[in-house]
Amino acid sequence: MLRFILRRLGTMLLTMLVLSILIFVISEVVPTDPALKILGRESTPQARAALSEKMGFNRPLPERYWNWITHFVRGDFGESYRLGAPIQPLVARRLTNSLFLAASALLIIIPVSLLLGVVAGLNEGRWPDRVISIGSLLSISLPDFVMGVLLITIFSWWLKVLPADSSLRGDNIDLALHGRKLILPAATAALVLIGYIARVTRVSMIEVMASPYIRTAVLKGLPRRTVIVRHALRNALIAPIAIITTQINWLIGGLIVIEQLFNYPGLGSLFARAALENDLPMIEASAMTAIVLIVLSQLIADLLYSALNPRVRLS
């Protein structure tokens, strides 16, 4: 098992590098004067030179994403061109908003999806499996915005009972005041993969109930529900939970649209605004965090996936 960790720790910790250079040069080589960018059009050409000099713009590329890596692994992202301000702060507080956002949605999706799934694949041809296939098809085909509209329209537009305005105010996140305002956000996360993560479960559990070992715990008279919970749930379970661990980091730092539509002030919205406004240091900073998300949501997806099926950490 620790090999197995060390080996994991080691792929991973090597993707990061790959993709921090490519985030990198991908940003450095977008046709945007940053000393332009900072003093604005107005600024004379010597005090954009200076100030290129000063912040080591005209220093070469190799040798500027060292001054970078090295700053950002010890905390410093650097200081925004749009606003002025240390970066590091400002992404910390969105990483949280983002947290909070991501698990109310976790909280929605385990349950249902997984509950789902194996109704539908403990009833497959009958009346449930039917009724869920279809609602989770609907699901997988309506867009995170339109389902967002919907949810909208019918719980703040016509119930009147869910705020449809998410935006928070003051720098952390108060459950009892803002708790309400995460519901409508997190439902339309929710929704967008509660049918694909059904759908998951379903085809897992039939494979697993039309598998040798149940066949033969059902003829050595083994009860339905022991065969269920002892025997068939825990393989069935792989690949839904493997499914979820590795959408985590979309629920954290991809929920662009979503946070936008509910004017929610997550990552994504984050790094969205930087993008529009060529915001260097903010995007390189948005877009490391958000890999480094991806990266340990995948390695939990793997510990996850190997505690549950031995044969992949002895392999």
The other form holds:
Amino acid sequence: MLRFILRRLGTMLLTMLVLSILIFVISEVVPTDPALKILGRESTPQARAALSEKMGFNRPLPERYWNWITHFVRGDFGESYRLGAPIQPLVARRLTNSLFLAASALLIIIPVSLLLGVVAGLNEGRWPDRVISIGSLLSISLPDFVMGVLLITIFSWWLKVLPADSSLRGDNIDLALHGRKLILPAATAALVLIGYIARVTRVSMIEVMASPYIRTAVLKGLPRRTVIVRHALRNALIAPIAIITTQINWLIGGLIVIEQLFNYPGLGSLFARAALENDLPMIEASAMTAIVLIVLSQLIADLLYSALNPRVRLS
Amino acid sequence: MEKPLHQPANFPLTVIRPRRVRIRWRRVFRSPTALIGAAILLFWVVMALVGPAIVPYGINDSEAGAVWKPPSDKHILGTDGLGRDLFSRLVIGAGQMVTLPPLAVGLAVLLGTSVGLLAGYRGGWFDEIVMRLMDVLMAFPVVMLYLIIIVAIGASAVNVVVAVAVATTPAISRLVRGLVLDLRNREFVAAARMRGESTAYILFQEILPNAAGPILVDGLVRIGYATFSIGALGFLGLGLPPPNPDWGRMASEARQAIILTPTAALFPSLAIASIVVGCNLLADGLRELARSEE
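Starting from the form predicted alone above, please write out the structure of the form predicted together with the partner chain.
Full assembly next; the chain just shown is listed first.
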């Protein structure tokens, strides 16, 4: 167990290292003159030279990378060029909001998708299965912003029951105050994933129900309910739960479009704005933050998963 | 040096290859799923081809006072925030949506297949390092990767294709490597090796043709994803620069008026969705056909 965790920590650090180099190279080496990128073509050469001097763009690359990453590790994310303010508090606040959104989405995804998948799997080929399967196909095929536009049209324009705008005053989330604003973006993120996970659950359920140990349990005369709840579910839910853990990546770093659509002040919309404004320090800091979080949560998810599934050897 | 093969002494040197899983396009007509998918995709290709001849307005003709209008006789899909005809813009915008995603995926298939073939066939440290690297890349949230690349190289048709191709390559190389690992120990590959064929011959004449079916079907699904990614880039304001009628950008511009006229955001969104659905249906249908032929 200890060896497993140590090894995982090693790969984790390596992953973060490689991705940090990737982020650095794409954003500071690929555009030959980062100062030009930030200031735009209309800027004067003097202004660009001054900025290069201030941000250290004229230093050798390894030194620049080392400076950036050591400051990042110590929690010093530098200063946003556009806002002229320190990045770290902003990223921290936006990250909290994003995590709230991801958690709300998960709260919908887990019960709904597993339930739908199990029901479809138990009724293979019959109408509940057909309805759920068509629904899943739609959910898989509709891109996130299309799903969001549909939900806004239905719930905000037609039924007028939920707000289409999820911006928060002061960017600080307060569930009592903003709970309603979280519903549509969370539901959008959830709907995008539910179809996929329900499909995996369905197949897994069908496989388990066809296995010899379930036939034994049925022939033993156990009631169907007991067979399903006590015997089948335990095994059938392992695959879908593994799939859910692989989606954490998207829930943390991929909700950019959904946050942008709903004007939700999360890390994703912060990143999107930084990208539009060529705010390099902000781009690097928010991307790296997302990656650290993704890698860490992946480790936690793996540990939980192996606790759930004793067949996974921790070696 | 090839590894010695442990085969029985009377092992025949000419082994019949397994029948290639080939997509028979005429049989597409037997699968309603594939047919619907193909029809949707064909619709947009035709739109892209004849569009410029049939649109009632130019993409930048704006009508004063006709801002965010819902569908009417004059503008069958309504107008946008500058009073431009939505139908005309949607039809003209189809051009880039049917060309850029296949180009991006084509490039990614080329890159991913090369990496996957080499890694899977050579194995060893090369495989280990390359595949680890691909795993690491796959931990990067895709939309973020697109945005970082586009910020670095700028938004243009070529750059959007490059960004999507780069982000799609790791997954394809993983798929191809898996297929190669399965195929390289089959008898027909062993036979080719014993005949003394070159590595290139074995990779391109023996292994690749047998892996082509799954790679193509997977590529089709990825064309759907690429369409949606290009739509997302446009939506975030980093797609093709205006005045190109970019579906994603049209949807995001219409966002501000969504409570007033949801149709302006709805139509471009549904257009993107229809291409994704079309690709998925066609791929599903082809998979069913391949399965029923086995």
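Residue numbers count along the first chain shown, from 1. Just so we're on the same page, rigid core means the largest C-alpha set that superposes within 1.5 Å between forms. Just so we're clear, the structure is a prediction, and the values are computed from it rather than from any experiment.
Relative to the superposed core, residue 212 shifts its CA atom by 2 Å or more between these two forms.
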